[in-house]
Amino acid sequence: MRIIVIGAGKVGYALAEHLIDEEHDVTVIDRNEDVISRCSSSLDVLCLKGNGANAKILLESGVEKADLVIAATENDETNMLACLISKRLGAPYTICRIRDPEFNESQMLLQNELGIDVAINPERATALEISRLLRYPFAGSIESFAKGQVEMVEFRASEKDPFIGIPVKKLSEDIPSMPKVLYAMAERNNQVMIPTGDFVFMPGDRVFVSGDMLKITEYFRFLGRNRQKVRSVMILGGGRISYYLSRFIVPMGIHVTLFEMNQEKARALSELLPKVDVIWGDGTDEDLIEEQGLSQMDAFISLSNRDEENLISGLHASRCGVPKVIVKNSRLTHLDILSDLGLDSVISPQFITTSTILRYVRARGNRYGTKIERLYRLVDGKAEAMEFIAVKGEPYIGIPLKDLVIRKGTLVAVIVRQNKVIVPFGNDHIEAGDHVVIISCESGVSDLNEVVYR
């Protein structure tokens, strides 16, 4: 597809990085010298210099032969006037990046009137990530499909966990009352797997397991994970997300000790959040957080916007034995190095963005297919989970999966057929209407056919 990027800041670069990955047409515009000067050395692709809101500068980039523009700058303003004269010119597709709060009310007037498809706000997802985290304490992450029905928890295994030492296929033998959940990906030493029947689990594996939530919360009290709950939180920083966040976890009944540095923004957020205690003054300051009462806490959240402050903040955080601590980072090269230092809950505004864009992206590059209903990037960008919903007529329908080919490098993880969860194995098949999770380590997947045919 012809696609047009308009802003490559982190979010608009790293997002072009990956649509040329998979081999789309990108064109980059932008109104800084040095960032366009920085594509046009490490992309292929073609670069502009200019306002992406003006009419000129859209037109000299083809936008009227553009299968979708992408406005992500960082100007909300901007992004939405861009999408609106995108569409005027004619453009058939927009997704446009909004992140003040103010806008969020009134969201789809704003969609309706400027044209706007899509509309992603990187704070407010990223906030409704971390409350999740904050429902299951014990996980890395936590990734949902179907409507809610399946979940796919990542955990770090143990030597108490008593699936150590052996092998999957002998699970069900060797540990009758054990739920049966999908062990569906394991990473060890930064590399990724597809657990096979003979794949055995060692102490300090990123273990992926998935099935309906009954199955889940009984598999984890089996295991003794869900003993924790969440009744207090302590923040760093009182930006976007930390508002959103705010808004969500308070109604769960959870305590929120907020902590920011300018007292102009400290006591705005004490009027928006009446039910948290803001606090003016810096959290990175360890003697005062302690005063606060960091050690009681049941978790720390990190959410500065220097990414070694958080970093800092968190292991000090994990130090004073905090139960859950979850840092937001911008770079994702770094994930790997917070993973090694036991930082297993790292947040990437720009990770999630790029994601939620790509699945639209891959859903509009395949128009005749079964289209991606949700996908999810997962274990740094090692890998994907994509959601499918199954077409009649497709030539896999009806077929036993050992009957067919699946990719290599890919897992049938989950059949969803009429609100009933299904762990599929070799006799079990798909059916049209199906939902359909397929875990891949490979990305550019778009359609279900790619993954399983005859």
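Positions refer to the first chain, counted from 1. Whichever C-alpha set is largest while still superposing within 1.5 Å between the two forms counts as the rigid core. Keep in mind it's a predicted model, so treat the numbers as computed, not measured. What changes on going to the form predicted in complex with the partner chain:
Superposition on the rigid core between the two forms places the CA atom of residue 57 less than 2 Å from its counterpart. When two forms of a protein are overlaid on their rigid core, residues whose CA moves 2 Å or more are considered shifted, and residue 430 is one of them between the two forms. The rigid-core alignment places the CA of residue 386 2 Å or more apart between the two forms.
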Second form
Amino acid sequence: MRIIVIGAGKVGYALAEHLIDEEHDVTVIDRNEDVISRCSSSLDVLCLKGNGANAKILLESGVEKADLVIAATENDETNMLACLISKRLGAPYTICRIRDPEFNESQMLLQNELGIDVAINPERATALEISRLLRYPFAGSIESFAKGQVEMVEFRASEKDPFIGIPVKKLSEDIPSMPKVLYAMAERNNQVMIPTGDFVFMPGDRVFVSGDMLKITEYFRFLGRNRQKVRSVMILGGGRISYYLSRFIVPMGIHVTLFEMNQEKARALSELLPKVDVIWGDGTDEDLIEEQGLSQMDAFISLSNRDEENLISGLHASRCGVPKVIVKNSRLTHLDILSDLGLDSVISPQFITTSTILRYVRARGNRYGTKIERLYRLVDGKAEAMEFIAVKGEPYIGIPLKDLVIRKGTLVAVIVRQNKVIVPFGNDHIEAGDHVVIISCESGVSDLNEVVYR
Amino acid sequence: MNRKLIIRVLGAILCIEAIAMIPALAVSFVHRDGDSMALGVSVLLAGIIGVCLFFGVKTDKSSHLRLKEGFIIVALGWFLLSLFGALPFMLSGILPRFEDAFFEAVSGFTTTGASVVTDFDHFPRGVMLWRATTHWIGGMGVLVLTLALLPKLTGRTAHLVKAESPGPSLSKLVPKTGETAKILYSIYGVLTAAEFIALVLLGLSPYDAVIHAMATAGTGGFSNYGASIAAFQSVPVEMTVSLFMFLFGINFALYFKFIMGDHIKAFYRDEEFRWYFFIVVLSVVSISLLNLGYYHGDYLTSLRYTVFTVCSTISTTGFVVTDYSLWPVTSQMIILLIMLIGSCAGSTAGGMKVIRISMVFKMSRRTIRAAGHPQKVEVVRIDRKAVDETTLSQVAQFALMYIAVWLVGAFLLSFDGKYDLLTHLTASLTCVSNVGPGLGAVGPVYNFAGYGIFSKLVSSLLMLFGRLELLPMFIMFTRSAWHQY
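Form predicted in complex with the partner chain, following the form predicted on its own:
To see the whole picture, the full complex is given below, headed by that same chain.
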């Protein structure tokens, strides 16, 4: 597809990088000369310097022939204008990043009037992600596939877990009472692996299991992990994510204590969020948060603007014995170090935004020949999960999986047949019309028959 | 350093060179001039070594090419290309000495067209075709060709095109580098074919037409006749070749815009083209008038030779119809000036490039104005858009380095005590600008055969410096380029 990305900040750049990998023709527009020269030297894209909301620049970028326009600048108004103009100039589909909650209120109206097909709110998406994590506090991350019928949950294996030290293929014999889930992936020493039958889990591994919601719940009950339930949360920083997050989790019956340094902001938040305890003060002040009962909290979420502060506060909270710690990180790389320190849930709004937008692009791409229904980026982009629909007449149809060759580094994770979830084992087979979720350690898979064949 | 990736790309370049030799090999079989063996061995050597390098090394798909590595690949690639390109000349016994063969190959690939060949009557036709083919490949660039033919060798291929394409900034036509390379070569191919057809219609034999079309396309200037285009003594042929020399000096991006629906306004809206056109017209008018006396008042004759010489020089082709070293000194001076300027960025021509000259001109004008108003803020505009200061300073530095390379080259050539100062100065300039003939003992009716080994090697280097626009070659001589990190 021909895609125009307006704004090559963190999100725009990451988007362009992934879109090129998926063989799209990408044109990047940015106002900043330095950003443009960085893009043109490191990415195989066409770069244009200028304002993305300028019709002349958009015409120069060939907007009338583009299949998709993504406006991802820092500025909401620029994004909306860029989408409006692009649509008028003939772009068939526009994706817009809108972050201001004020605009969010009138989102439908704006979308209809401005010709925005998808509006992405990074802060809201991040808050949603965090709220999901709070629902399953034992999980480092949660992905749901096939319209939410299948979930993949990440957790860290501990020495007490019964599956430690037993090869995967013998698990069902040795521990018959354990609910059957699929061990989809494992991460050890920053290496993502697809467990084969001989794979043995070790304490400290990050384990990814998938199955339908019921099975997953049973599984974690068996492991004794779902006893922790989040009832009280402490949030650091009163930004937009905190606002959305409070709106999501207060109705779930969770008590929220929120720290904000700026007095006016604190007042405004307390006005907007009546059920939340808003504390005016520095959330990095150990005495202050201890006084507010840090060690009794079920979860601690650090969402301030400074990554370093978030990490330190998070480490402190986890040392004080808070069972679930989530920290926001927007800039720093090499997050692997953090999991060594015990911080499993690191959230990056940019990563979430990029993944969300890519998902829409993929869905759009279906019309242009790619067979992937949906794409999920997993483990900081080290692995991917892909949803396919099995097509009638393909060679893999109706043959038990154990008789098929399965591409190295990939796994048939889930088959959904008429709203029934099947966690596939050797005797299961794929039928036409099934939704099949594939997990792969390497990118480049674009069709189901590249994964399973005879 | 990403050694493996560099080796693979170099392997790909050799493979392409081997393939490019095949037409010459086929011609040698048809004409049986005794050069089949030489070409056959060259194809095999380049092909086998290329395939070994390309398939012998495994690279990660994810391995990226750094900017520095891009420069190194381009410099090494051109060096290798010339080494293997020299094989047919050496093996066939036409230029048995290494320095002669290497000079001829470099001169071919850099589209200079300066030659050390003295005996054109016994030149085997297969090798002669190869000599012209080097122009065609070198004109648009071998890495551009590699990218057009072998997509997805690595990420960040823009570095390679950037290091090889002439001009201060790379203008991509479409988002993907590989696609851009394909489009460029298609335009190039179509234009070459058009000239070939035109020349055949004017009565040239297909063999002569192919050789001259390829030499014009690359703006090289190798002819299979010692007298160059003058051998045909035909006004229509001269005018056709002039027209195509002018056309190949235009930025190829403009042809793309022309096809994409901008039509003729693609050209006149482009500032660099307007400058180029203006310089050509101005030179033609002034030289043809200055030469009136030399041609005994026959303006049409004067115009005929002037148009051809100006087009041949500014496009840095170097075809010859008349000995311009006999013209009035002012005319010769203008020829030297347009030799230095060259044609448009993004064309197949050499020289400093018109866009840089216009930027330097505007910068100087700004400096002079600012002398009286130190506080005045003024941007330099090209195509009505402000050029950023980094680019400007790079262009100014390029201009200085270019002149420095020219003068240092002339200094090194001067060790060859045989000739006068004019010869050395123009020889160095004609090499750096990739033109071909100079003045004095390297004038239009002579060539570089008289120079010694050292001077031939220096000239070869100068041609590479000029074709690759200095930086890739300079980087080769820095220690940090070879530093492992």
